[in-house]
Amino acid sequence: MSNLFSSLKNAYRLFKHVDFQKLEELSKKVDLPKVVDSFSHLDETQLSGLMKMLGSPSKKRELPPIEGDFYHLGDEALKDEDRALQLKVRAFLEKEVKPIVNQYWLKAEFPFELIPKIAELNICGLTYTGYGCPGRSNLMEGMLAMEMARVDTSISTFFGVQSGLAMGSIYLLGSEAQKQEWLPSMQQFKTIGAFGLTEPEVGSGAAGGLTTTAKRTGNTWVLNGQKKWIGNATFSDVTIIWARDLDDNQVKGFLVRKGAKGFAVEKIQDKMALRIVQNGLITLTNCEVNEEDRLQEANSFKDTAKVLRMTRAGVAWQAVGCARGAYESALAYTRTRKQFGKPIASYQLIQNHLVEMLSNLTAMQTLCFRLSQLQDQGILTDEHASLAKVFCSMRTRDVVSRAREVMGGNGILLEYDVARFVADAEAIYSYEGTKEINSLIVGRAITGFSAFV
């Protein structure tokens, strides 16, 4: 009698959530009395394990948070005030940028309504001292570059051109008068800047092969040539133009104001990446610039390289953000997408892809953290920045590729975001120095031999 009672008790515990109609249908397929008898021989531990395996319908599975900072580097390295700023920027991006970014990316247009809202964050020129700039750490700047690229690389690029390349050129190489004139208004986004170095026929060879020329006549410089891929150029108020001085053959920088005679910009169309960024083809035809608008401390390409060294670290952080956005989007997708009756995140092959992605992402994050520390210590070198650019841009390619793979066909749809990250990763791979050029910079440092042509 006790065995029968125990059997019935265990059977009730197992089948109490099954309605009688289903139980009747089940009885046609299995020998229920035999099943009940088998349960009578299970002890409490075995029965508990069986119930756990079958799953309790009354208890919802608790999933871990989706977090791309697996080693909690942000929590450990940032001061409380910096962490608060990071989270403030993240909340802004989630609320203001993420809902509209795909539609602007598809149309290849820029959301100008975001500019005053970004200005309110007070993060432009973050690491500069004076001129209304916050004077924060390079680590903080890198983290914010990552946060922006985590939602959209185009917005991060727009910000990097304004805060890094354009403002950085003036901050590092301008006269005091130039800094006073431009930096405060640029910090508040009242003035938009652009940075014109790359040319239609000159990208990697900019150090010694610029074809844009500058000729001084009295107190005026006359510029001729073209610049290509210049971000923000279609709407910038001031554009930094780098040109080769015909008299001494050295590269010099010029502040070309909006509306300058002989300065024309054509928007580059049909891009597959960074479609929100408004890249321009600039044509300079006897464009006159006063001597007072020449960057007074820019006398050779070595000075130009100072700006590139600083911003190249930011591009490495952008790569981290792009990879993180793809990883987190893919992880969220795999936890809700079901195949064969289960979330695809529960399958071994998908988990392997996710772990490979997280491994690359975590390695990139730790490298960039150290890079920013070197920058804050004032010992960052060209090769330090170049190694980070090489590694992070390569690994980002791998992360976004795996993110697209785990999402199957949906991975190529804009609505799931990963397709945009896949495309934008290709631009990150090339700008601020290709993988090959940055590799040669590092190679020269470690071997003592220059392999440049």
Ligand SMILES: Cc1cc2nc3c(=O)[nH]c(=O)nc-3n(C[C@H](O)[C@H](O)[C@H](O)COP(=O)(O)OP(=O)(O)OC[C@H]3O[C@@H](n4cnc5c(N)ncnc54)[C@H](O)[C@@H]3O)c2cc1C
The other form holds:
Amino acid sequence: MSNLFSSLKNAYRLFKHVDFQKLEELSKKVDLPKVVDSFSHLDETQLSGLMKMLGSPSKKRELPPIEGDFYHLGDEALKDEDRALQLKVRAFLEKEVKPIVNQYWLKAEFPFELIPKIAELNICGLTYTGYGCPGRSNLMEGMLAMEMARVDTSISTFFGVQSGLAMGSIYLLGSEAQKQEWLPSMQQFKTIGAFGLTEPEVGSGAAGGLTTTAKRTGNTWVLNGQKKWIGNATFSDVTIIWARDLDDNQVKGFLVRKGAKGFAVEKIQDKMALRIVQNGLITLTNCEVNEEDRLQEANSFKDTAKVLRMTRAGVAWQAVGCARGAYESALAYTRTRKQFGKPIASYQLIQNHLVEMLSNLTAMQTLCFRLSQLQDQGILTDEHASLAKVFCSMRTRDVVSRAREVMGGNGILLEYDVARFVADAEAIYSYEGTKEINSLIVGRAITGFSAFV
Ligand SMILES: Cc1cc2nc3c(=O)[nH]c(=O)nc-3n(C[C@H](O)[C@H](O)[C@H](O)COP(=O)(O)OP(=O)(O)OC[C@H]3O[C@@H](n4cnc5c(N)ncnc54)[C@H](O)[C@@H]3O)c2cc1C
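Beyond the form predicted alone, can we have the form predicted in complex with the named molecule?
Below is the whole assembly, all chains and molecules, this chain first.
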């Protein structure tokens, strides 16, 4: 009786965790007695190896974080206060911009409700001193351009036009009175700026070929001509117009105020890239501007070029951000998307794409990091900025196209974000000097021969 009782007890211990329904299902699929017989021939080591293997699927595997900063530029090379600002801007973009951006991109409209929130970040005119500007490093400015473009290149472009091209023109080339009037309010986004250089028939050749004219009579300048592609121009409070002085043939800059007589703007429709950015076609018809609104230190195109040199580094950083956003989205996708029963990230060919993307991204980031250091040391040249713009805009095209590729069909759907990065990379490729023009600048510097014409 006691033997029977102990046998029953042992049997209970053995079988109390067994799910008999599962056992029954399994017995329909495999020959259970044969499986048990095979297992009984295994030695201790083989059995413990088998148990380890069987135990692993129930444990949730910890995957590494999704991180496009592979060489730790943000968390290692930045000062604590800079890193904190970087993370603050990132959190803002993730929370406020990311959820709404595809909707606005599709409608080709600008999310005006974001402007006061961007102002609160206090990052506009980041590198300038005085006029309410924070006076931080160029490196920090570059990193923030990347952070913005990582979520949305359009918002980054809007910001770049305001903080870089428009405020930068006034900061570098304006009189003290002009700086006092515009910079504090632009820093807080109370007034919005635009930068009008390109014309319908003159893009790459702007240095020597501007056709928009300026004629002075007494204290008044009269501007005539057209400007194309001008970001923010449909709602800007001040647009900097670059025009050729008919008297000395030199390019000069003019602060044209909203509502000026003879100043008309038409929104450029149906873009396939940066659809949130409001680009305008400006027509100037005998548009009158007072001498006080001429940029007092802009006397030739060489002065205009000072602004472009400063902002071109920012565009290279934007390209990094666009590539990083695409890479991180694609990496996340490949880890959850399953085909043939396994995440596609576990396949060698997919990993090859991911590593190529990360190599490009890391090369771009480290190059831009050094570029900004040169800028902070005050030794940045045109060719330094141009090389970064050429390299980063080319590599970004490669990264975004691989990101789109590893996402299959979903890679062309807006809701997965990568499609937007693919399209926006095309605008980065062309603006602030095309690949060819920036290559010619570098080519001239390294060979000593100008191949422009
Ligand atoms: C989305 C977007 C936003 C923009 N925002 C602004 C803005 O806010 N303000 C502003 O002023 N401009 C702006 N631009 C204009 C931009 O800077 C120009 O598009 C750019 O400079 C190229 O000029 P383009 O489009 O007229 O091309 P083109 O100059 O006509 O060039 C066409 C092609 O010819 C090549 N090419 C030209 N010359 C040479 C040469 N000598 N040798 C070899 N190849 C050559 C070019 O590289 C390019 O591949 C913006 C453009 C875009 C697309």
